[in-house]
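Only one chain comes next, encoded as structure tokens, the form predicted on its own.
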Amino acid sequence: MSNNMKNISAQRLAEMVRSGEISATEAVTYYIRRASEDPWGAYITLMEKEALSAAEAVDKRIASGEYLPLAGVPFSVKDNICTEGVKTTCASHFLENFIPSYSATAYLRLLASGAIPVGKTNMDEFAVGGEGDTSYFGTSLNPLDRTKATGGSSSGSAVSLASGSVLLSLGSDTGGSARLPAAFCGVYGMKPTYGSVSRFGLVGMAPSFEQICPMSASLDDNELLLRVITGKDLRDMTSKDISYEQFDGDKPLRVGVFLPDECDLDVRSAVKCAAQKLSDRMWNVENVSLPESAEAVRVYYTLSSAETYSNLARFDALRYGRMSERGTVIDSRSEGFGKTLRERIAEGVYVLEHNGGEVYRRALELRRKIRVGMESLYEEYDVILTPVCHTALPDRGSLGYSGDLFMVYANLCGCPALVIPLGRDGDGLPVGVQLMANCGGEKLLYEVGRIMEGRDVT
């Protein structure tokens, strides 16, 4: 059976389960074994009992004639997404034993589609961090090269895909948190239009930025996963039904390319190769600048720090979470929160309280200018092509903020962005590129991505 599972897509596996070629129980047993042997630190909690129970239920549903689009497909879940009866730790000492009494809507929609949960993945603590190294449970390592960065905060989700222990994963993206790990681990990550995927059950860090995201080992599987989890949810007041722009293969598209000079040679080569493939279709491909590029990263960190401070105020150990032996809220938070998270909270205090909140108000105004600037850009261009990071695949501990410039625009503006592993660096490791479109442009991004991969799209 292992030969049948090697390099298989989620869609193909679901076809095999629906046809009876393999049972969901047989399939998930194989992937549970792979996950249990994980040497990369991808998982915090394995869900063997839940997976086998779900697989048995899927086999019965298939036998009764029910059509399940993701029948028997294994998936992982970032550990800031609530799963009823299964620990949701946010990779924090503070929540290391927290078991939620409800599940996130996106997770429930996956279960309804026949997908099988394998485990909860490692991440930066409360999604604060960019390399997956702030987790209380240890750092996730890149299966392609353990000396290289995994990106964060959805590091474990990307690692679980790259190591082959699942075919799909739910991550979250606040400022590139799913897209950077996807690029560095050679998989696919989509940050959807804000509100298109319910955030109910996502432990919030910065609610006006973050979105639950589909991550996958193939582009087509990513689109299928997004389709399953998309849709309005009455339990999330920010969710909405999105009218997706359809792709017309006969219509010449306008493509803007943002490629700063400071990007390294491998990155520039990957972006230029992607641009050439689009130009070969007789599309209009031009260099562009992004609005307020000197301020965008600072705006993101200013506002997200303020929201993090406000959001995490409810974690006081009185209602849930780890209580210090001293029995005080201050001691509980000091002992339960890691250094990076405490620093981000302190930054949020400064932003909201310094000079009567003037720093915060100034950042809000700049965010509005960025949104207006991007809307103007989308009036001229259908798609924006950018690098993922200035460096193709940084060494562990060296990433810093070098990828943030390209990542934060989609979160500041609420528009969709797709990362595709397109090129290779000098060591043969993947180099990702990013596509952005206006709100509702997900279908357009997937089709353009297929063209960049050299596939025929009509």
Contents of the next structure:
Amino acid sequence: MSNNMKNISAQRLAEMVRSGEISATEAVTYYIRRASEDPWGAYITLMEKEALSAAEAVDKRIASGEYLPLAGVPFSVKDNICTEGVKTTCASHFLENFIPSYSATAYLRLLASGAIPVGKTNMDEFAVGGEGDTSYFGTSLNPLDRTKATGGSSSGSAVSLASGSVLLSLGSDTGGSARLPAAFCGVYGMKPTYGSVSRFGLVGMAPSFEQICPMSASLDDNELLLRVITGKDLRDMTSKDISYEQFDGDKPLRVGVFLPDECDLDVRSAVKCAAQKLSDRMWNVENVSLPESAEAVRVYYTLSSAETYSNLARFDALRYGRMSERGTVIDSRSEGFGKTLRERIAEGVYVLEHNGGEVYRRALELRRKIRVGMESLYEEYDVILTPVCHTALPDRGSLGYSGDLFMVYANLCGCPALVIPLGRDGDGLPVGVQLMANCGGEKLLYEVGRIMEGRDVT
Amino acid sequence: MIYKGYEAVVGIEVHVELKTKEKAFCTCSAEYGGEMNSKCCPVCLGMPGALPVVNPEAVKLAVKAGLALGCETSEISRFDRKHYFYPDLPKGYQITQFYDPICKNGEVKIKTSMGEKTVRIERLHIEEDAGKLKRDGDLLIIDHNRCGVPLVEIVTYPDMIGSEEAMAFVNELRRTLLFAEVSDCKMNEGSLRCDVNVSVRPVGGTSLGRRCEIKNINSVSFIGKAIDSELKRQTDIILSGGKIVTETRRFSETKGVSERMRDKETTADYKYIREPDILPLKTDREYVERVRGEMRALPCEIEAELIASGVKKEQAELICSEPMFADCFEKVKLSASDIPAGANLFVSDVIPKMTSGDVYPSVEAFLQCLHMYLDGEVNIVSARELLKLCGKTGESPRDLAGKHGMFMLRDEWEIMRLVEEAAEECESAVREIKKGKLTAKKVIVGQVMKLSRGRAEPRAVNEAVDRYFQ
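Based on the form predicted on its own presented above, generate the structure block for the form predicted in complex with the partner chain.
Let's see the whole complex now, leading with the same chain.
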């Protein structure tokens, strides 16, 4: 059985479970074993008990004739997504033993579709970080090459997919947090249109930027997962039903390519190769530049650190969370929060206090400008192709802030962005490319992705 | 009050709890009190991952409050986060409307011994209440029942001079909001709380001095005391060559003076940011007009109408002091000519019962009683007695009047019998009348009234006495 299971897609597994070829319980037993033997540090908490009882329930529902789109498909959940009765630590010492009494809407929708939760994945503490190395529980390693960066903050989610202990994962993306690790670990990550997936139950870091994101080992599975978790939720006022732009195979698309000179050779060739596949279809492919590209990363850091300061103000340890033995709020925070997180909070305070909040207001104005600039870019181009990062697959600890330029636009503007592990570097390791479209353009992105992978349009 | 040639200039911030069923951003009960921490959920406890959802009822009541205070309503308003650390604030920030409040530019008309005056309202915005802290020995207990209860904060311009105007403002504001049915405005339960900003200047001056804020005063008379004591304190500092420090103070009810709490916060201290979890709020003209359509007349309007129909000013004021009085009186639906008499009876015999929490007569009973009095079926004493009885027993005034013999005596034979009885008892008066001193008839009439225990109809008695001595 295990050979069949290794490279199976979520769609195929769900079909097998629905047709009775294999039971959800059998399938899940296999994946739980893989997860429990995981040597990469993908998980903070395993959900063996929950998985087995969920599988049993799925088998009963199938037997009663219910149609379940993700019947028996194992998935992992980033540990900043609340799961009722299961620890949700945000990879922080502060929430080390926090067990929520409620579940995120996206998680509940996955359960309703028949998918089976296997475990809570490692991440950067409170999603602040780009390499997965700020976790209180240690860094997750890249299964493709442990000397290479895993990417963050949804590091464990990407690792759990790359190492084959699940077929789907829920990540989150505030400034590239789902897309960066997806690219580095050779899997797929979509940051959907802002508001398309409910944020209820996502422990927010910078709410105006982030979304819960589908991550997967294949492109088609990614689309299936998004379809299951998307839609308006009465518990999140910013969520809405999106009317997705339909893809018309007969209509040539206009493609903008943003590829700065400073990108390294492997990255350039991956993007160029992807662009070639599109111009081969006689589509109009042109080089473009993105608005305010000298400022975008700074705008993102300024605004997101202000929101991080605000969203993390609730952690005073009086109601939940780890109270310091000294019994004070200040000690609880300085002991419970890691250094990177404390620095980000301090930046937020500076941004909001300095010059009466002038820095914050200027950044808001720039964000508006960037949005307007991207809007007009989307009037000329249906999709925009960019690298994920300036370098192909960086070594552990070498990334720094420079990695964010291509990522932040989708978060600043709320538009969808899909990362596909398309190219290969000199060592045969994956090099991701990113596709962006205007809000509601998810279907375009998936179809263009399939074309770039050299597959027929479905 | 003027002190050593100085007067107090006052601006007030009023926090009013809206009487919604549910809290502002979750579905927990917003009812006052209850077992500690029995009315809270992940949202109002600020648990990680929980998100606020605006309660439309709170928006509606805020718009009603704004309309009652003559404010403009913004078509789009927005929510912001105001940050400060305090144990009773679970999220570390309060959701409020700092930059774009839902209502602006209103006014409240007040009357004082100095005459009428308009106090301008700068803004009215929606925000959430915090929890309550209680001490139990060494323990600090947080009760979260009040967390997230919807408030409106109403901010005036510094338009009031001295304690009298400030107290008149709070009373008029309270009355207006009670009539708009947006809050129960109970200062003792904290559903209406005032922060008073006071500065002083030489009487009649125009400039504004440095102000101090006295927080959370919970009765109108304490507002007056706090302002008067602050006037003295600040004036004495200035006259002795000192400077006023802008600061936040609290009023000590036992000492009757305010005490320093802390330096006044500045806007930057609160690190305001837009609330990213809540979309901008739309209250367009159509919505506002729909809400306006649901509202009843304001107390000042009802009062003016009553006075115009002949009701005494003091009585009109009393009737309009509580929605319950005005509602009840309005339901009576009197014809225009009966309104003053009705108001008289209502003020003397119904309102006191309502105020003291006694059982008071129903609208129908009041109306029947009033008409029996106006038609001369009962006298005023009986009418008042009947109102008391029907409140207690629930029987109709007519039945009660019959049962207790309260109807006016009009029967000619019966009255003549009483005249005869009276004549026998007042021999000397009879002698005088017979001598031609007709004024002595009054003695007989008085005696008849006495014998009938006031029930004999005076005109019928006069006629009977005349006939008797013809």
